[in-house]
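As a starting point, one isolated chain is supplied in structure tokens, in the form predicted on its own.
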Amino acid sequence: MVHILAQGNSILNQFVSELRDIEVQKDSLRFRRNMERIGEIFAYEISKHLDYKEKKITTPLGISKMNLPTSKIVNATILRAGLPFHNGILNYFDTSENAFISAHRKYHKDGSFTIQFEHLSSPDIDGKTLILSDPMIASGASMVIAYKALLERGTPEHTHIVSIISSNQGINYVKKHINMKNVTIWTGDLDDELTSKSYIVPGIGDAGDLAFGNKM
């Protein structure tokens, strides 16, 4: 149900170092690279989990048999932060449909916040693999929002819910909110603690201030 890369060594575990050193993330296009490469690796490991056909392809000297994937996929983020991170799943997936989520912390004189559901514009994902993507599962409820927004477009066959850094909190928040049948969670890494502000600790910081630049 819930697959964390970095418990295996692997390449990712370099990629996600530097998208935590404070030192490298004051190099913005190096942390969106580093973002689109984790998407790769991603997209990667669930492409082993999609539905696949053999097919005869022709090459110059004869016909070699070939088993390829046959999945629908409606690939789709949150923005802002999550833009490096969904190209780099769709160079893999080239042929995917594509969603987006606008959604914003709204932040209240006590220091509390609310998360504020502005837009989506996503084709209809009914019967589709759902590919939902965020750098950071905070609280988990930027994450909720958005998969109930996406079910207005149809219920996929299956969804894959992609993160580079969790914390516990956000992954229980997660799964006690949605129904988790036909639901599969990935994470890079996970951490335990998250503050008052619902940030992760150690984390990584604002992931779309540190792609992007600082927002009002």
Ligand code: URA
Contents of the next structure:
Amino acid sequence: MVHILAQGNSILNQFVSELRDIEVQKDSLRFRRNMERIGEIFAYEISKHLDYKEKKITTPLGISKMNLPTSKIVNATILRAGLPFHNGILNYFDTSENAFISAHRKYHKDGSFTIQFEHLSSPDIDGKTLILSDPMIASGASMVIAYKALLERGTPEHTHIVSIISSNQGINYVKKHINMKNVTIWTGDLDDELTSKSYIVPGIGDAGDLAFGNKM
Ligand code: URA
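I've shown you the form predicted on its own. Could you give me the structure of the form predicted in complex with this ligand?
To see the whole picture, the full complex is given below, headed by that same chain.
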């Protein structure tokens, strides 16, 4: 199941358009905040797919029966670009546990690159709801490496893979390389092209650099 939120009209389109806009994205504070706001929107959408149980809430005037989420959530992201997006999801799922995956592109002499996995910091994810976010699914390789690394910590009951902008190629790669049983993919928008260096076109550019500045 792949949900593409830009296929419906919502305020998300405004935030994604500001991430894409070459002028607006120069304001890194707004860029990070927009990623965070998009994380909040995804959290709200995902919340409709969690498990719920009725609970009686005592108000000053009586008892209100409300369905409240019971799923145990692990909110995971890939460093470093994922941090503001992760924080947005955490703003809504504020009692979730958190996981971080460190991976980077290792470039070879011919200009090609492979994704090097470095470090995993994660709680047990067995039987829990895993939300794995990365703002960009370009080739899809980082997402697959991150997901497989997390599976060393258990088998989630359900996984939500979330990105702000994905390429068609990246989504197909993810679908091909992971077992999609109990996995839902969410993306803000879907772009057609990838450059030879696996940047998404039209995309937004380098999300990590735009959020946090250039790296060496
Ligand atoms: N990562 C980014 O930040 N941008 C892309 O276009 C692809 C991967």
